[in-house]
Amino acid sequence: MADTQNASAEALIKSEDPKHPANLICSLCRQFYTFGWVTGTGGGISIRHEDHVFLAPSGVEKELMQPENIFVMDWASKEYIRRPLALKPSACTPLFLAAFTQRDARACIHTHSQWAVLVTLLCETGQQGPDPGVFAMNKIEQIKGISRGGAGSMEVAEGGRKLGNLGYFDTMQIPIIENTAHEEDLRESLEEAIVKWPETCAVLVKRHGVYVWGKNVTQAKTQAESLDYLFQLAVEMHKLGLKWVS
């Protein structure tokens, strides 16, 4: 019986399809490593697929990750049905689950991007707005790549505009929460931010990084890329004395 269960668990991460969650997590982590998002062993991604949640392990270098390193959780019970020997699940797991539960997201990305960290520090100074607990920006074209809520409509209107996304004249607002000594302790404040800011697709963590989610892997990835572009642009604008919200 145990051998049958083990074989079934192993089958969950075996596939020739590059878009299978176990393969996709590894390839995306390698890509994120080249962006500087997951330097060292920090950051990562989780994918909710059908009845399972696929999670990267803790302490494994992201550019060297292999499918056999991946944890698999049963979505309904939240119990692990595949646990790689000698590895621990990501400390980000409670945060990923919060995005899946609160927003019905299917993918959540966590980065330690330097631009995300710098934006939280600039907000902390109060030089770009009166509220240090939110990063706000408008009238920048890339904002149109951000969906309302992070798991909204992907329907395309005439002219190519995505319904459910922010517009050029909308003010994008990303809440910022305080960091904690242990990542799993961020869950409560992250969930509070998700509830308080129903249109956000991400939560920044002060002096730490950002969590970004989407209705699928593609949306989560493109929004993480768009946000990182906007974070970097915000830092450069600040150097030039330009305001993020006009």
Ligand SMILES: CSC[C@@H](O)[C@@H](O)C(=O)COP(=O)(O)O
Second form
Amino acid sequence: MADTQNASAEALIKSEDPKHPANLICSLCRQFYTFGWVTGTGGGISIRHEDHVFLAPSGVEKELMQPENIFVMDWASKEYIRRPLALKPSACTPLFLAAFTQRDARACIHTHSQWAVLVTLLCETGQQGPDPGVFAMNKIEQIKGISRGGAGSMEVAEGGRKLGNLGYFDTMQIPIIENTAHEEDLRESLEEAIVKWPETCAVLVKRHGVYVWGKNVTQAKTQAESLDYLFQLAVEMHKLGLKWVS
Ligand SMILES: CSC[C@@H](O)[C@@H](O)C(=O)COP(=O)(O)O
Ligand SMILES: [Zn+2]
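Counterpart to the form predicted on its own, namely the form predicted together with this ligand:
Zooming out: every chain and molecule, the one shown earlier first.
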């Protein structure tokens, strides 16, 4: 394990390129803060790039992070090769790694969006569908922004599964798992949900938020945006007595 004195470890997070993962994590978190996704230190994003995983520290104001605060993990060994002193890696790390490993995702976003939390609460009431363990929605244009399988790097369908994005007449289904006292303890149920729902690109966590992944940062971000739009719409539809799925 290297610390911040190690020059080669430093080089991993120093770049003038705004698209370098260490720079992107910081700029995206500033943007996500304005959406209410990462306020009060909650939520975050991790990026897997080439042989490395870039991770935020735990318990910090995510909108104020700088590249020098970023942890870098070696993908093959899962060892930290850059570890900022006096900081701990995000408690979301095992969840991000689950999306990278099980779906070959390259970016995973965790939000504490109030719309995501409200949708899990409304599903819990059973008023919108028979299964409180899934958020289902159809016949809304924005559903077409959601991919089947999330990390669309799987170009070849397994078991005849359709790839690409959902269509207008498809039904989007996002599984909901129970929250746990500690973020890292969500790993097992998130991994089970990923296996049980091979078409999902996201998992909602009851009374907590959502994890959304993609084959690259752009897909993870646009899917997180589409989902947040759909969660908000669902809450407003519920208030008007409208059903989300027909
Ligand atoms: C407001 S505390 C939230 C945390 O417990 C957790 O849910 C979270 O999303 C962020 O964890 P962190 O370890 O700070 O990256
Ligand atoms: Zn969280």
